[in-house]
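Below you'll find only one chain, the form predicted alone, shown as structure tokens.
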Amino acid sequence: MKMLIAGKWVDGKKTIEVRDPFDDSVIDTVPNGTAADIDAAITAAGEGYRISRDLPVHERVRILRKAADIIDDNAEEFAVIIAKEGSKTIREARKEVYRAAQTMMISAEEARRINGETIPFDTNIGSENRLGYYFRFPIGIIAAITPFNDPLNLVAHKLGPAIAGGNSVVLKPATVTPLSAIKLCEALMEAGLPENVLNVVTGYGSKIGDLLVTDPRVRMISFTGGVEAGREIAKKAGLKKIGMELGSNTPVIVCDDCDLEQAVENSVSGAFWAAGQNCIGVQRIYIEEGIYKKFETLFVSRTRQYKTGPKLDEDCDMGPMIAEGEARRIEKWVNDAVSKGAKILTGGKRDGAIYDPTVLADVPEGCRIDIDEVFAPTVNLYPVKDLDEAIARANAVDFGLHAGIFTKDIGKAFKAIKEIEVGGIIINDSSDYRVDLMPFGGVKNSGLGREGIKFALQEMTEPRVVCFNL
């Protein structure tokens, strides 16, 4: 596949192999982008912004709706690409394709609702004859930097609202999963997006990332990725807007009055979706002592039913991690926890990039698998005496993206809603629930700002005040 710069699909002098992490086979190649490619893409995006800001809303709506239709019409092709280049099974990939089409359709709808308000200037003495309002205008060139774990829909979450708001974009997709992103850009161009509005540069972040985020022509950075990379971007970006979703270490609380089977089924799914490489995936489960043993038994039994293997097999439940190096990393983290007293209840074995669904108990406080984001198919079970202890321990990390609680007691639910420090809390489901129109983001090290199309549009546009002195 090729890069998209200034309306042309272009090759590079060097290429990067895109490999299937299951068997390390080469799927395709993409250009190894250079500093010159980044400069050309930003220059083209400057021209594109002058086009996109004047593009009528009805035309933005038409383009986004058409792109959504193209995704729907080619859903299986998109799904196979997602499954081959990343970690998702074909069934998981199909769900991502459906969501990406929804994201583009919602973006089309929200393009109609970028509204302003009248301003009562006459609330100020001396301004009795003033009248005015504010409206929202596009911010300019947006740099979109996307991760590997949702290689289509998280790209859609940046491109959809950016285009809906009248901006232009330079996209840098994840190096290991660029094919889904390029396929989406092909759909947008086929839908009639004007040349230069969207540019795509593939390559290594270490080589071209700084050039993209530090360029003063770029007016906003929309980044999804790791905390350390986010910190570096914030240091280097300069005076521009930044939106970041940086991951989490997600807690789920299981109260003794809950529907236990529901709590087990939903939490297992939440822990091992996409091989655990999911920013709202379940990592820590706090279970009230009276039901702990029963929950543990059911949870381990359900986890052992998970089938790993070739991602395109219809009965495969979980594929490999994105690379063998990542599987080796979590293997080390688990072994470190075990050396300090943790117990492996099931799993704990690695075969290449596949790391078996793993359940841990007696995890000591302070080890990496307890306090950091694992981004892997492991989950920790902890008994707690009551809801107060569960909430305190849920908050005892430097992340706060999502949380879940299972309870039939509305009072307990509202206590958790009030006291857990997160951007979203899910009642009677695991933390791993999201629809694409809701505000999505977190507190503490989980990021800055909110995604979700309506809310991303607020980040990607600015208010301009108009005041008439009559």
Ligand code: NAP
The other form holds:
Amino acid sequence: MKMLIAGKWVDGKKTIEVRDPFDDSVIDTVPNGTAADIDAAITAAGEGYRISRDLPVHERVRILRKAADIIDDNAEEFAVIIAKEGSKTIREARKEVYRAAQTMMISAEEARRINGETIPFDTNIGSENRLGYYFRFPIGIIAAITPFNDPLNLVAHKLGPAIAGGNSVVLKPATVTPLSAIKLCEALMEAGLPENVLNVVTGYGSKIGDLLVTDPRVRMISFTGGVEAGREIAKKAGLKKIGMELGSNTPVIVCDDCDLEQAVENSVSGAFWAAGQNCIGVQRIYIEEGIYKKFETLFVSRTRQYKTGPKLDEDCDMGPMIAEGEARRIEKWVNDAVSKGAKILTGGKRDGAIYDPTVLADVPEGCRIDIDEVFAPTVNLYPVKDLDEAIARANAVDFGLHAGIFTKDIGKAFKAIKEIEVGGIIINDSSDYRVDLMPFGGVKNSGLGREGIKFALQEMTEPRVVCFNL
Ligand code: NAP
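The form predicted together with this ligand is what I want next, because the block you gave corresponds to the form predicted alone; please supply it.
All chains and molecules follow, beginning with the one already shown.
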């Protein structure tokens, strides 16, 4: 596939192979973008911004809706690309495609609702004859930098609101999963997005990232990825807006009054979705002592039913990690925890990039699988004496994206809502729940700002005041 710069699909002098992490086969190639490509893309986006800011709302709506239709009409093709280039199974990939179409459709709807307000200037003595309002103005060129784990929908979450708000974009997708992103850009171009408004440069973040991030013509960086890259980018960005959707090591609390079957079923799915490479994936489960053993037995037995294998098989429950190196990393983290006293209840085996769904108990405080983001198919079970202890331990980390709590006690639910430090709390489901129009983002090291189209639109537009001196 090619890059999109100044309305043209272009090759690079060098290419990068995109490989299926299951068997390492080459699926396609993309250009290895250079400094000159980034510069050309930003220059084109400058031109594009003059077009996009003047694009009438009805036209933005038409383009975004058409793009949603194109995704829907070609859903299986999109799903196969996601399943091949990334970690997701075909069934997981289909759900992502459905959501990406939703994201574009909601962006079209929100384009109509970018409202301002009148301003009561006569609040100040001497301003009695002033009249005016503010409206929201696009921010300009947005650099969108995206991760591998939802290679289509997380790109849609940046392109949809950026276009709805009248901005132009330079997109740099994850190097391991650029194909879904490029296919989304093809859909937008086919839908009639004017040339230059959207530009895509493929290539390594470590090589071309700085140029994109530091260029003063770029007015906002909308980044989704890991905390390390997020920190680097925030340090280098200078005076421009930044949106950061980062990682987490998500807690779920299971109270002794809950529907146990539901808690097990939903938490297993939340732990192993996309082979655990999911920013709201379940990593730490705190279970009240009275039901701990029963929960553990059911959880392990459900996990053992998970089928790994080729991602395009309809009955495959979990695919490989994104690279063998990632599977080796988590193998090391688990072995380290085991050497310090953790117990593997099931899993703990690696075959190439596949790391079996793994459940651990007795994980000592402070080891990496306890305090860092695992981003892998492993989950820790911890007995706790009560909800107070569960909340204290849920909060005892540097992240705070989502949390889940299973309880039928409304008092316990409200205590958790009030005291757990996160961007979203899900009652009677695991942390792994999201619809695309809700505000989404974290506290602490999990991020800055919010996505979810209406909320991303706030970040991607700025108020401009108009004041008439009558
Ligand atoms: P990553 O390694 O941080 O990479 C994310 C993107 O940033 C990639 O496109 C990468 O390019 C680029 N990049 C890396 N270093 C850069 C730099 N110095 N300057 C500019 N760009 C740079 O993350 P990942 O492994 O793809 O994704 C996993 C992480 O994303 C996890 O931590 C996960 O929790 C987080 N995530 C968060 C959310 C959320 O909404 N909060 C959603 C999904 C994922 P290359 O691919 O070329 O390295």
